[in-house]
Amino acid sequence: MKTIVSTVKGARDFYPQQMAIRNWLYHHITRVSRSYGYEEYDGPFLEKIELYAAKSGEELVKEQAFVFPDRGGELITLRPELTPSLARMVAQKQGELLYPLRWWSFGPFWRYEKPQKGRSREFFQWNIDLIGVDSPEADAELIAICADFFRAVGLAPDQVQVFVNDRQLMDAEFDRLGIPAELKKKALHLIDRREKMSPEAWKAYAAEEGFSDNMLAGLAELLEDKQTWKQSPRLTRVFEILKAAGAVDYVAYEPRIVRGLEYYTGVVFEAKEITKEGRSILGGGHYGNLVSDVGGDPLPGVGFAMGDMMIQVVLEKFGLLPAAGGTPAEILVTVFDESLSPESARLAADLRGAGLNVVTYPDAQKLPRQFKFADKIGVRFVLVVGPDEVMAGTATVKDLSERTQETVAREKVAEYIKTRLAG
């Protein structure tokens, strides 16, 4: 027996059912993005590894990127994220663009990591950014987009929340706790690891990194205080805007959210499922100097990214994924016999010309078999063009959902079906 060649580890096949879900997500992402005035764009799938070295973090560059030399010996990578590409694209035409920019994209990315539920080495990701303005209103807009997307796909505030923090607020709190400048980056990493480690392991890790017992006690107290955000004028304004926009029910302050990527400089946020699993769905934040890191003049921005796999896990858990679809066609035109096959093809072409989606049965099987096939693929209307219909200039239209049958003049079939579809 022949062995079927398997897919590359961590890559995915998209059968029609999976493709339908991906397109359903893309539809909602498109609608929500456009409702805020964002334009769609994309970058190349291949980039130079040096693009990510400055700001994406050592782990992503050295451990997660698919890196290989091209024929000239230059190190190339399959893109692991899009924000550095976005920064490069803006820097290349910085003087020609109209600010603020509102751009979004949905495309494939690759990271070399262990495949598991909700995560693979190849994935699709929604990226959306507002560039060229530094204001709490901009931060609030991206968070509101998260809330509107969750509302669009049926997720409620008691199922998901967007947790918000501010790195500048954390920086001020580090000063208050006496944490020196050389330990501040490590303090962010320490906070980021808090939920991933036991209290004992976390304490030991902090000691190894040079944190005193007093510093660690202060950090632990800071992580439990859910009112610290009131000391931040920026976060206070963000919550005020979100309340006015009707999105605040989806949002909460969380001091444990600091985001691992090094290019974030201000407000950061992460959406999570509100269950014991606490799955992370999306994340993002404010960056102040990303464009300058790739050769442009400094530009502020705020954005987030959401992978397609984890959101599907969460939607499936709550029963919110769309039902597996069948054919996109509303109509199947049968083939009565070989001599009448051209008549079926002609009718199908006329209906497609009228804007309808039509399947033509590929050969002259018995009509009951063709009807059975139509039922299985989810077609609503089945059309028969037999000798009697050809002579009379009509077609027999069977509505499988209503269990009705009518004879309709050929030139009226498209209008008849559109009327039935409309209501």
The other form holds:
Number of protein chains: 2
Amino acid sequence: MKTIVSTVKGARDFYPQQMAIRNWLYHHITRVSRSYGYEEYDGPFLEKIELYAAKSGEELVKEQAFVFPDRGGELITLRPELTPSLARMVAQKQGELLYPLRWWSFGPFWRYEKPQKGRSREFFQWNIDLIGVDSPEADAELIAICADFFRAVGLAPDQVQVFVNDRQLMDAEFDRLGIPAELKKKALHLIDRREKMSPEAWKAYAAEEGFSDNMLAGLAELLEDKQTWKQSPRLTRVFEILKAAGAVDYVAYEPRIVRGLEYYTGVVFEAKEITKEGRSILGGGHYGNLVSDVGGDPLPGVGFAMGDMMIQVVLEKFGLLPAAGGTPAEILVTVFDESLSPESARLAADLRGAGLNVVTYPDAQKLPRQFKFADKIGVRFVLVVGPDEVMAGTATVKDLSERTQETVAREKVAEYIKTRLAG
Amino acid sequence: MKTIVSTVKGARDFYPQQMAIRNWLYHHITRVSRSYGYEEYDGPFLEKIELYAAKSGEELVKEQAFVFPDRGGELITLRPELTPSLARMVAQKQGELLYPLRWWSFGPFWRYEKPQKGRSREFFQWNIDLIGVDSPEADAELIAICADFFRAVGLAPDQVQVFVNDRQLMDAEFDRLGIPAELKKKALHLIDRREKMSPEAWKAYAAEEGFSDNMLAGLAELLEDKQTWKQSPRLTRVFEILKAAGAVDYVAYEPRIVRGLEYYTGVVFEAKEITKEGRSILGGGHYGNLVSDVGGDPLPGVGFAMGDMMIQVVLEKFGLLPAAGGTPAEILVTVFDESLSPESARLAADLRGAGLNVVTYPDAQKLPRQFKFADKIGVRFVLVVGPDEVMAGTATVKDLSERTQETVAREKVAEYIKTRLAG
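So the form predicted on its own is up there; where is the form predicted together with another copy of the chain?
Shown next: the complete complex, the earlier chain at its head.
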């Protein structure tokens, strides 16, 4: 036997069982997005490299994107993220669109990373954005969407939390701590690094970057104080709205969350599992300027992105992944013998016409074998149309779960099965 | 203003309106596939080039695939078709899977072709296969699926037809016409070319390839005779089953259909619009051996593939594309003023909890502006929670389509709206 060609590293096969889980996620994402009135869209999967070059902070493209020349020599990128495509699409029709825009998407992305638990080179991502508005209501809406999604997939507030901060609050706090303007960006970096370094290394790094002991003590205190949000009118309003919306159990202020430094300008948030691993599930925030990098007029918004890999790791850990997959059919119609196979096809077509999902056995194998197949794939009903049934205008309906068997008039079979399914 | 970076040639933006059409197609594909008991699956979008090299007749990869080295130097292909991935996936688990397998998929593919009407470089394709069986019932099932799909999207039998042939019938007819074994493949090529050349050029080409005048006269007659299928026990059974299944109106025997020469071995079919353009919408057939090229044991099956572009051209031509798109929300909850925005959030959350889709206006603009927005995005209901309503525990519900306005108790709003939506 020849060797089977293997899959590309970091790419995944979706057998029906894995596909059912992807669809289950997509279903909940769709439900929640639509419940807030968001419209689904999608960008192309291939984009020109210039699109990413236009965006500042393009580490993704330089270091992680699949970039290659097409057969015409043009440099093509497999999209590593959706925001630049979204910006382009909005800029292209900036004058025609109706704001605020509510758009969401779920599709494939590619990054040349080291495959590991919760990370692959080809993955799916949910992107959702509310564009053309800058308000605490908008910030709260996106955070409430996270909470609703977690609730929908069965994750409780003691299992996941959306950690929220406000970059403008941090800016005001930096002023209070006497951190000069030229050190502010470094201060955000420093916060971002806090959990990735030992306290000693962190202090040494800070001193090297020019932070005084006083500033550092102030920063350390800021990171410990979970009440600072009360100084932020914006966060105060966001929490007030989230409370009214019944989402606040899922949300906490966390000064350590700063997110993408070049992009976000206001409220930022990141959802993590409440475990010692503390894996990050999604992240987003408010941006002041979505489209001017790609040629449009400045437009604020708020949005987040969630990959399909880490959420599955978290759901699996908490035993929340569904037992998905299996035939969608409720019924198998057997083929009594070759001459009667059109009768089976006729009955199956009638049942499909009535909205039922029906497998027809595809040849005239011995009946016990067909029954065995029905049992294995997990349909509930097995139907037989033999010479007696044809003569009498009936079908024999075997209910594998109730272990019953009845002869039912042909025109009543759909109704009979629907009643049993509903009961 | 800077220039907006353009899209990659042959790639498409899916604004909500286009996305709604893609989803409408996907919805019907899903419904029909499931009604026959098929399970959804997907392959990776990236595959190693060896996977395609393993398959004979690899013109697609050599001439049309996007192939590029990844950052590790390995040659990666953006999948131009699904069959090799399907073959690999089946071969990998050949011993564990339960036959016959019924699998379907809808996803993106890439081919470096000249973009034109009904053809792009990045497109979607429906693939559906019944694997592990060789029977007229199996052939008929896939053809009936085509017919059911056309019926579902509103295409009538006088607008589209599935043209069917049998490669084994052709083989027997070639014998009858005295075409020697070594010319049979060329004879199929000749049939395939019939409609792409003038009769004179076709005759000249045939003579050049070694066909006698007698053979050619026989072939020409074969291509005109629409009754030859009666010589094929297989096609006779296929038509008998399709008739019983109520699908035969969509199906016709057509000797000019031969399909992919290296791959198909039995019944083949192709659906076309019945117009002077006669565009091909989908194609498929029976194959004797899905997996042995990639390292598995021989396994027969039948399947077809349909791109998303040509079907849209055809649907549009017949005025059958849906008026898709628009907000999924039925309700807009206004924000009376800043202090009452939590009340709006609370009401919106309650309504979402009741299964309704609700947009909340994201800031406290003047109410007329919020009403205007509601009208523009097309929600039916606009809700107001002002100081009077808060005091009385009510909400004012304006029905934009019925032009009515009522004050409803807060806890009755969801029920009130659902009743109106149902009525």
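Numbering follows the first chain given and starts at 1. The term rigid core refers to the maximal set of C-alpha atoms that superpose within 1.5 Å between the two forms. If you're wondering where the values come from, they're calculated on a predicted model, not measured in any experiment.
Undergrad: So with the core overlaid, does the Cα of residue 244 end up 2 Å or more away between these two forms?
TA: It does not reach a 2 Å shift.
Undergrad: Any chance the CA of residue 151 moves 2 angstroms or more between these two forms, core superposed?
TA: No: residue 151 shifts by under 2 Å between these two forms.
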